[in-house]
Amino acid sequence: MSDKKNPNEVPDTGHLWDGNLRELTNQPPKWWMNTLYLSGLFVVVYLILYPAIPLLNGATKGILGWTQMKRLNETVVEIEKIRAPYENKLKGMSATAILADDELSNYAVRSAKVLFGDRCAGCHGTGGSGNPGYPVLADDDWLYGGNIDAIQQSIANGRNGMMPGFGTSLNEQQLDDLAQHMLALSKGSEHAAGKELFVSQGCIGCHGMDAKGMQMMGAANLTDAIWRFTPGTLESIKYTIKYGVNSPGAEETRNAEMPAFQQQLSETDVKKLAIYVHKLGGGQ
């Protein structure tokens, strides 16, 4: 048999709609009421145990004394305990030795990911993909060398290369010829007039007779079609030749400087960053 009540036997509120629609006073189901009571009990217990009620000069503390900052600090301590054995090993090892140890190098990469995001990604892009004016770190083209020692030295001591501007020593036609030669080199050919200027103006002193650059000087390889500042257009190349890079006294010069991190980071963090960059894909 059904335990439903006859609507005609249930008291109503006296409200009537459309002449025959009555508002009854049936009580909610017991399970629903019990859930409501339990919810209220949960709120009371929570208010007693945890900080919850805002006051003029703070908030109720709760008898457990729990705070988000306290929990954060506890979590940091727990993480540091896990990291400690690895960090202690890294301190006494060179970056080369760490790189040769799979377990430690994997730890260094995971640990340095946040360091790279905080310190490097703003210029070099996520994953070392590069930005205009900042080299790509995920390829095998390196201004100062891509072995682990060179990378570590770049991070620790910074880099501040310099190329003089030729705007005062060459006329517009000569600047255009030299830029044409640079563009041709990147495509595997040459520009006769520009090649003569490349030699006579001393470009070979830094970039080499074969124009492949010199890593000890940070001079770029001009034959690989990899451009640091903007895509290799004639106008962009001509601008760099005319005003130089970090050229003293030239307001229009290209600015290209990497800060030194040895005063900002620990020696271990520098090593971890070097390993991270080395493993991005282009480490030699």
Ligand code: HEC
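Numbering follows the first chain given and starts at 1. Please read these numbers as outputs of a predicted model, since none were measured by experiment. We call the rigid core whatever largest set of C-alpha positions still superposes within 1.5 Å between the two forms. First, how it differs from the form predicted in complex with the named molecule.
- If you fit the rigid core between the two forms, you'll see the Cα of Lys187 move by less than 2 angstroms.
- With the core held fixed between the two forms, Asn34 has its Cα displaced by at least 2 Å.
- Here the chain acts as two rigid units, and between the two forms the smaller unit rotates by 17°.
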Second form
Amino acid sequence: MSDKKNPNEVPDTGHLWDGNLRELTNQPPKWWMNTLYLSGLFVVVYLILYPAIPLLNGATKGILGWTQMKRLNETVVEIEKIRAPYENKLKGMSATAILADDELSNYAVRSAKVLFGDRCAGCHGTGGSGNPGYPVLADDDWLYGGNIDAIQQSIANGRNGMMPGFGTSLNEQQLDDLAQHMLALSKGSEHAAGKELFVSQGCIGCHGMDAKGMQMMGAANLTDAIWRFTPGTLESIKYTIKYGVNSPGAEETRNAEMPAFQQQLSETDVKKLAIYVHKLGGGQ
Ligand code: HEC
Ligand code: HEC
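The structure above corresponds to the form predicted on its own; please provide the structure of the form predicted in complex with the named molecule.
Shown next: the complete complex, the earlier chain at its head.
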């Protein structure tokens, strides 16, 4: 600013606007020129050090030998270094023990998120929100139990709930009565004829006297208004009773197969996923 000259002493370019705006021939400020030279220098140094000029096969390499792949690998190594102590601990601990440790279980949840998205969300929905035919994992309604061991079992060994179809042994009226009974139960009442059939047909053998289900067999709770095979309409319930679930040899049967993951995933990954599912909100 100190070298600012009196505008009247500076020659102009001859350009004149509005009668009195003259374009002067002042040099740009020093700081500006220096920045310009410095950026030129930076370009030259950069070109020498880093891969820069595209050629037919690739690009100039730069004398530092830097590549994006190398940088990526270094980053992965750094991340692995941070993870290693956690991973080693998880390896040697039971899922129950991990769950009891806040720091480790938080780590497990964070690292299982992507895994869940890749391997589970396709069936169980994002965050375990469920899909028609695939159970919600984020609620406290469990077919096989919501304690950490049961969840780990479900993931490691898979599940395959079986219910025979009753379409050959019952007539339409009886199927209707049973389905009416299911609907009534979910609303806290009952349907007399259906209730009788529920006992005499042996439904209680799997779903229990109170129809609240049996986790040992993966038999659904029929009183909670949560329907595995949505929608919970009379027709849809009737269909389940008629054709069963995973009923061998029956083409129309409902399918409910949870694949076993113990071959595809490491034991630590299965534990992580069990903790993730447990912490979705419905763990017991
Ligand atoms: C191909 C679809 C499919 C995939 C993939 C899948 N599941 Fe399942 N899962 C099911 C079905 C169907 C059931 C219910 C099985 C039954 O009714 O017997 C189930 C049941 C479960 C249960 C038991 C739920 C309960 O109420 O007791 C858990 C826990 C579970 N899955 C977790 C997972 C996790 C974690 C993954 C990812 C590693 C996963 N599932 C991937 C279809 C799938
Ligand atoms: C051999 C055991 C078994 C018997 C017997 C049985 N069920 Fe089931 N039932 C199951 C299982 C297991 C499921 C859950 C299947 C799944 O989700 O994978 C189920 C599911 C259902 C469902 C679907 C529930 C939902 O949430 O959508 C209905 C309805 C049902 N059973 C009604 C009956 C009725 C009525 C009878 C008697 C006529 C009966 N079941 C007999 C094992 C049985």
